[in-house]
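Presented below, as structure tokens, is a lone chain in the form predicted on its own.
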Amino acid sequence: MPLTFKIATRNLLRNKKRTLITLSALVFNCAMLIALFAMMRYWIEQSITNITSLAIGQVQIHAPEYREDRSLYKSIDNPEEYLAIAKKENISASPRSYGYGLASIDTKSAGAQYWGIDPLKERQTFRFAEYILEGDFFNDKIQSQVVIGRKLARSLNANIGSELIAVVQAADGSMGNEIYRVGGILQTISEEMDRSAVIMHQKDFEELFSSAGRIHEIALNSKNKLTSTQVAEEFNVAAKKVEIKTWEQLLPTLADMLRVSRSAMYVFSFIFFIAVGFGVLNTMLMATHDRIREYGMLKALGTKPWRIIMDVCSEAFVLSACAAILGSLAGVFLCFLLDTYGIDLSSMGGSMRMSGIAFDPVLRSDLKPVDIVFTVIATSACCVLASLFPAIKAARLSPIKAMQKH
């Protein structure tokens, strides 16, 4: 065997520049093709943990019908069930109250949805916190302060410090009215918060909406320890008494589109690897055709098919193990690149947008082994087998035809 794959390699050399044309095509395609993965794969991996770890969470817990109206009045029943299951799965969850009503700042007006949340449990659950655009979060012991979203802000002309006048219809039927300070506004995370966002403490949201400690939705996130489905089945048991939605649910044309993009991954690869078969198939079938005098000699003198079909084969194994190794050494290469520097899309139009969800718009790689095994395996079979219509075609030569060609 090794003797078969020497004789490949000097068959090879025999047209150095045909080679290494051919072989520098089937390098840039195995490196793209290991790019194209990881770059796919971050994307993919990013886009999911940005769903579920800004703010929506992998699973969310709501009332009944509560998605239909977002009635005030349809709030979860006992809901320290399900933050006691949570505590006990190790699944972080973030309780929240929302309502409606009206946000105005001098004489800027605009419709509001209010949002009471837990900053400690928030904090520890979802990483919106973070996301500050000017001034500071509240932290568990700030009151009469809020967080309003970046639209909205634009909308009252507000500023940090600025009044902001709450006026709600609560649920025991009475108007309130309430001033909080503008302590905080977000950076775009979802294009709701941006628009209509005044996020408070849970105990101001509760003396403002006379809520009485209404409870509309437990926001769910295990931080990649589980998947989302895995989430929700531990609360399965719950399931009568509450709607309990994964992200995929409450977002389907986002799931849709990320299944599509994991598809489409599959897709270019294999456009890919039928450019690596095309290129094999042309240099196999030129170096055939130059040396049809010379296996029609072969036959003559005794030499099997098999063997024919082998050393073709043999040579095209060679190539392509050249091309894997070269390949993957520059795939890893621009993986790098791209870990480093990143390619910035915000030129191509500000923040990244999907169904109303912001995205990271610096597209970076997340390489893994598989995908430079994947390459290697699929670019060598597919350059062996692209090879067989050549070899097949030289092993069934009539010798003295062969040898008649000039």
The other form holds:
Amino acid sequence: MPLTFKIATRNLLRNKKRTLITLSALVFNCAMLIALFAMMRYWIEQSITNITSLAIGQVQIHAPEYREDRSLYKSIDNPEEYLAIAKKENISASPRSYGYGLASIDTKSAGAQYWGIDPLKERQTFRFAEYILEGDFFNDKIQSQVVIGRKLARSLNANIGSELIAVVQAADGSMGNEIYRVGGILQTISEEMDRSAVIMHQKDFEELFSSAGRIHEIALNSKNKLTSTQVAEEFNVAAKKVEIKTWEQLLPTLADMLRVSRSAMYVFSFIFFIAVGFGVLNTMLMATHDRIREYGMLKALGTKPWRIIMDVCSEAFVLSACAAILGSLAGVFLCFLLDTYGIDLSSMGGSMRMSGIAFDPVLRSDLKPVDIVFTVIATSACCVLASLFPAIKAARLSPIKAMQKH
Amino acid sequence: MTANTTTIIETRAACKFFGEGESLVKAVNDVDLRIETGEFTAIAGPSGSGKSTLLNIISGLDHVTSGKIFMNGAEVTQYTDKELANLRLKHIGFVFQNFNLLPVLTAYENAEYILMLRGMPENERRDKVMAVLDKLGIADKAKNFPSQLSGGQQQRVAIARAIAANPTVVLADEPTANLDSKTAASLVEMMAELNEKEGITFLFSSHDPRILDCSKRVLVLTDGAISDDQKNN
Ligand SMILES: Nc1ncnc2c1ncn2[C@@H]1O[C@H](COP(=O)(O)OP(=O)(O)O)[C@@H](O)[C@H]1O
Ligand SMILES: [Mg+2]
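And the form predicted in complex with its partner chain, for comparison with the form predicted on its own?
In what comes next, the whole complex appears, and the chain from above leads the way.
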């Protein structure tokens, strides 16, 4: 072992209590950061998965200007063309029709957004069919049934089996008027769906709205094969005829927030490291102060200042290396605990909803090697940097003055 | 060989003053001095007479107020701090009164330290250090840390470190001051023997008369000036 590291290690062992306290702080910091990074990644990935695989999808196609007024008449021309592209590129696609009207059960009524969906395609493309609170999502055969949002169900006093009367203005100007059975109540997916979604079979929708096969939205999901931008690019040929938007464009606030979350984490860890740096600075200042006569003696012998700087910095480095090893192990263990048990934020009364999108309230971890590498490197760099000031101070001592200190 | 080539240390009108005005202390006052190869010279004088200060300006640990100091013919009073550090590393062996050894290094490692700084390969270092420790009778203490050694043994390790690197001169500032008289006497005997057998030049300070008796030459300092220069034997 090079003498510098021998000196560093033995110096650390001289004041075991001081070393242990600093080491614990460093280990704690490492472990917390690793766990936080992993938790943050899980949360971000989970959020994106929720968005792209629940109801919104990676990319949505609408008729131009549909999103501004959501008019029943602004439907996609020739939707088969896009479904064909999707099929060719192996991207799951779900065509949807939307219309607005009144929904009532007994004496209660509320405004509703009616969805006409193809249950089979919806199941193939998205997972929201699994997000059922009560009852069932329909299969292809069952008609005259609806699945409704949670809050809508509450305000209509709806139960499974309740009869829901839909009153809408149909495409031909007549009044559409039908009775459906409530077959299922959805879990929270988005605020909008919670409050107003009445989802029915495409065929029921066509009858209710006399919409003659009008499709207002095609939601696309490549299921992680492609990025949302890549999916959008596949449909570029049609960009003049329809509006193609990625989820990031549809939910810009949320996309921005998720994007800055990771950088925010780095900023946050930076603050952590400043605190750690001051801790190490303090320890190393005390340590070098205690040994001021030794540094004076070494300088008197002809030891170069850089070697004394090396000695002090090596001490901080050995300390941080131990902390990094122990801290990484502790961090991995924390992540394992998180994965096993999870933190259920809903039990803390937190509503897990942002920009109208619901999120999984159970936090787990998604640890990547980069989290450990970053934490280890940042801890070591921070320790060595913090020791630089005491190191330079020790290196600049006047030998006689230092040796006269008591 | 001319007489000059054997002069290791020369001071010309060397002065070192501390403070100013009323509180001016002339710690070293107009000292002219020559030390030749192979000398075993003691600087004597009561406490406060300037022994440490004189040794410090010779080794470049402190700067002179005026005058010149030469080592091996080079004017070291012109040297930068870096050059002075090199001079100390390459030409001067140090033995201090206390805090000689790094507590975290064993006797062996302490003795090895300067050789390591000088970049000597490890196997050469081992032979050299073990030979020196053996010569000083502390080879069996090689693995001990300073805290496990007596004061006399610690000073021997310091001497081992000082001579292991074959310095031009060993400067020792009251190396025996913290030792009991018997240990002190044996340490000085050992230094004298190294001087006699190995030709190592020693310049040390002391105010212990028994130790001064062993010296070949005694320079007496009074209030910073040399008041006597006696050659024994
Ligand atoms: N750094 C200093 N500042 C002021 N005065 C000093 C300093 N060092 C030494 N002196 C003074 O110089 C004189 C000589 O001191 P010193 O060389 O230590 O004597 P000695 O080693 O013979 O006891 C003393 O009067 C001492 O007080
Ligand atoms: Mg003195």
